[in-house]
Each structure stands twice: as structure tokens, then as C-alpha cells.
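What follows is one chain in C-alpha cells, specifically the form predicted alone.
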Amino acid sequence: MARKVLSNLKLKPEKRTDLQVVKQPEIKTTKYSDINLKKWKDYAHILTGTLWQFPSRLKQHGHSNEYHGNYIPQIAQQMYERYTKKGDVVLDMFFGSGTSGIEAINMDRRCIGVELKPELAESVSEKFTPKQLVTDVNIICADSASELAVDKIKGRLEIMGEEKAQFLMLHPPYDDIIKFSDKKEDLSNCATTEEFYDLFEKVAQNGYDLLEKGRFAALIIGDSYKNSEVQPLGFECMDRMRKIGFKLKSTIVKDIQGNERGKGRTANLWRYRALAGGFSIFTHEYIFVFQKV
């Protein structure tokens, strides 16, 4: 009798009882973000319309209210929660009292500012402990539009282990409607609008040529009201920008009632002013989003 071949018979495996399988959690993200688009209805915090409304600013979590002109923290959360990734480097061009290096340590990222009163960098610093300034957060006093600030940044950068930054955050003056300081390098003190906007462009140069491709910016500003009409800052620097190289992906419109010093008790005056003026009392501001493509 011929012997069967059993070569190709398959044999069944025993069965194991000591492995038990996991199935991990679907995760996808984008990029430049660390939000889970699997499950892209825990993020319901996140906002993606077009108008923002904020009762009031937030002034714990080391935040406070002591100096005019800061942008409020939730703008930053909702920034860098959306753009960025945990341990990525945002850059801010107009850091003064520090809210996006604040935001920064509170959410696990990391930060440049470049501030250009030393004494303001100096206090600020001191929102900060001598760790965190070694390897979260990095405060550079100098012009923003000059190339001695660009150094000092790519010197921060290679500190950091980055050649560029993830994230740029531009937070100017808004003309001269507050005055920062009496130096004439302050984007406040310029002598006229024209003037105000070339420097800007030159800031916003330097943050382009720092910012890593594919990655974004925000540039948070309002208009001004000067020799009897508007003065469209917002749309105007958004124009800058785009041609630097920036592409606009979003205008959103801020609503700063509740959030703005400044008004007080001048309220009513204000309103008289529009009034007889014939012009609308500013109760918004702009956040304009880039990607650097």
C-alpha cells in the first residue's frame, strides 16, 4: 500500500489561554496637532466658527489682568490646542506681559517671546520659575523687526533642539491707540498709519522666515479710529501677510465686550462721541489664522 503524503495536511494549532489581545484605540491626528479625529466629538471645547464670544478673560492658572493691551488666554488655548502639538515651540513677536508663554507651560508646550522693553521682559520672567526659563520658556528683549532679533531666536531655536518654530503668535499694537513706551522702534510710536503697517510687514517677515512650513499663525488685532474714519488695521496687516507668503484660512471676529479695559465709566461718553461722529463704538476685534504653505 502506498503511503499517503501528508505534507500539506493542516494541522490545527493549540489552542493558547495565556496571551490575551488588546485592541488599541484608533488613533488619527493631523500634522501639526495632537487632536484624535477619531474621535473628533470629545473636542466640543474646541471652537471652529467664526465668531467668539468670551464672558470675561480668564486670570487664574498664573494669568492676570495688571497690564493694558494683552491678548486673553482662552485665545491662546484654543490656538494651540487646534495648530500645535505638545512640546512644540511657539514664537511670539510682541510678547509683553507673557500670556502666550503662560499658555504654554499650562499646556505642555514651549515658548520664544521677544519683548522689547527690558524692563517688561525683566518682570515677566518672573511669571516664570529659573527651570521653566531654561527649558520652556525663552525671553529675548530686542526689536522684533530687526535681524539682531532673528539671531538671538535661531540661537533659542538650536537651544531648544528646533531649526524653526510650530507656531507664530502676532499680538501688535493696534497703531497708536496705546502707547507701550517712548522708543522709537515701538510699532506705537510710529508717525503715521503707513508707517505702522511697513513695520509690521517687517515683523511678520522675520516670523514667516522662523516658522516652520506647513505650520500656522495667528495674528490677533483690531482697527482704529483716527482724522474722522476707520482705519482698517486688521485687514490691512492681514494683507501684509498674505503677501509675505502666508495663506489666510480664517477671520474670525472677536467679541472684546466684557474682555477691554479701558472704557469704564467713559461708557456713555463714547456713545455721545458716535453719536455726533456718526461712527460705530468698537466692540470687536480680529483673529486672523495663517499657514505658511
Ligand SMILES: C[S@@+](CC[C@H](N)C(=O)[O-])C[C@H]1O[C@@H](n2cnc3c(N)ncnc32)[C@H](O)[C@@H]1O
Given for the second form:
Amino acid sequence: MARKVLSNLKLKPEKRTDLQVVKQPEIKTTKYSDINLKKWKDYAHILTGTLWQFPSRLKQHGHSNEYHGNYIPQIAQQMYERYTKKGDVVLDMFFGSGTSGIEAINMDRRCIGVELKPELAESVSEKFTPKQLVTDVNIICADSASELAVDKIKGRLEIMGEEKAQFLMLHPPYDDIIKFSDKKEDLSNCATTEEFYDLFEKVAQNGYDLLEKGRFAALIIGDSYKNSEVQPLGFECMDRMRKIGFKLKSTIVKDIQGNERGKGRTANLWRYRALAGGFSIFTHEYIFVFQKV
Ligand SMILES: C[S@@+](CC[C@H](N)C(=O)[O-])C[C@H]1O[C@@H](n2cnc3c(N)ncnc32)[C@H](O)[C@@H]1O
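For the form predicted in complex with the named molecule instead of the form predicted alone, what are the coordinates?
All chains and molecules follow, beginning with the one already shown.
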């Protein structure tokens, strides 16, 4: 508007003292984030490399470390800032202790979390205010691989005024490394690793169907060591997601030493076992980032 007035007057801005030129802030963003690319140098805190090392787990701002098997909040922070906009809905198919939901609130995003264990779905709700549970965080107790879960998620999305989610978070059990429950639908309770992969694929397919086109998904996962060999859980699950149709955008290796508990006392024993058995001790996990194109 200011520019139009000036051109009508045919005067150079510096010659007019009574007219204040309001410079419009230059903003350039992608369709999926609020990062202002015109000021890209201001985002030094956003990691763009493939090796992530965090000295310790973030424990403040609603996060605690009471749930064995939760991911560190810094991952959500990085993913949300880079791949979501304010108000977007994050769909987490393995909600656990609610890290994705807590960080959604902290960063003005919204979240739908699906968790199989009723007692956990119940207790994690207590981390949010009644108002937040209506407007910002929806917790569903269901098997993420099921049609029932899909129907419930669609219902919650509708209540939130959305047709699809804008980000998909997948942090499944790492096969049976930590057994979360005795339920047959539990991915940590599969009879074989092949069965784990198949169940994971069903969940990933549901996630794909519920994600908006052009948006992103993250898979956080580590490998396991079973029957004297490495089970490449990360690569196989990543491959299943690619077969579904996700486009792989990043393979990030994350140091897990900052978020591992209790290994200190048994570190030497593990070193002995590694030297004797010819294997290496896991000190990393993966974060695979995908886009639905
Ligand atoms: C690795 S944990 C996720 C932790 C979570 N990201 C956090 O930060 O607290 C995996 C979770 O998936 C849940 N789970 C396992 N099988 C499931 C299924 N079929 N549907 C939904 N949740 C499932 C487990 O009960 C467990 O809480």
C-alpha cells in the first residue's frame, strides 16, 4: 500500500518527510514449516546434518524420564520446527508417555496419540489440562494397526477441523528389546521378528493413509542383536515405509548415550561380551525422515 501511494506521488521516499515507509518483513517459507528462509542464518539451532549428538535428555517443560523407552524431546523439537507449522496436527501411533504431545503443546502444535496400553493412555492424560485434552491433545487407546484405530483417528481429526494429520511420528518398540505388555497386538510381543515387521508395516500404512500429501513422517528406531547376529530393524522398517510409498529424505544417526539409563554399571561386562563375541555395542539409533509425495 505504501509503495502504491509513493508511486502515485512520483516522489522518491527519501524526499518525503511526512510519509513513513513501512518496510514489509520479508518472509519466505515452505508449505510445511514456519522457517523463514529469508532469514535462514537465524536457524543455527536446527540440525541439518546426519549425525546427532545431544549431551543429555531435556527434562524440563513437562518432560520426565519415568517411562523406559521414551524418546528424547529434542527430537520432537527438531522435527516440529523443521517440518510443521503452528497449529498443525502431529499423529503419533506409539504415544507411550506422551513426549510428542507434551512438545506439541510447548511449540503450539496439536497432537493425536495412539497407545495400546489402557493404563498408560489413562495416566498420560494426566499430563495435560482438561482444556488441552479437548482442543490440543487427543489420546486414543487402541491398536494402531487396526481399522478401529483408523476410524477413531479420523473422528478426532474431524473434531479438530482437519481431514488429515500434518506430521506422522513413529517410535515403535524395537522388536522385543523392551516388552511393553503381554497383549498380542503389542509390537514388542511378536513371536518372530518377521511378525514384528509385518505389524509395523500395517501401522505405517495406516499412518500413510492419514497423513496429508506433501507432509513428513519420522521413524525413530534402533537395531537389536539376536541369535548371534544383528537384526537390522531400522533398515527393514525404513524399507517397508518406502515400499508403502514414503519418499526417504534423511537417514540420521543419533547417539543414544545421552538417553540411556543404567548402562554405566554393566559397561565393562558389555565390553567383554563384545570382545568375546565379535560384535559392537549399540551406541546409536536412527531417525529416518520421509515425505508423502
Ligand atoms: C518405544 S515406545 C514409545 C514411547 C514414546 N515415543 C514416548 O516418548 O514416550 C512404544 C509404545 O508403543 C506401544 N505399542 C506397542 N504396540 C502397539 C500397538 N499395536 N498400537 C499402539 N501402541 C502400541 C507400547 O505400549 C509403547 O508404549
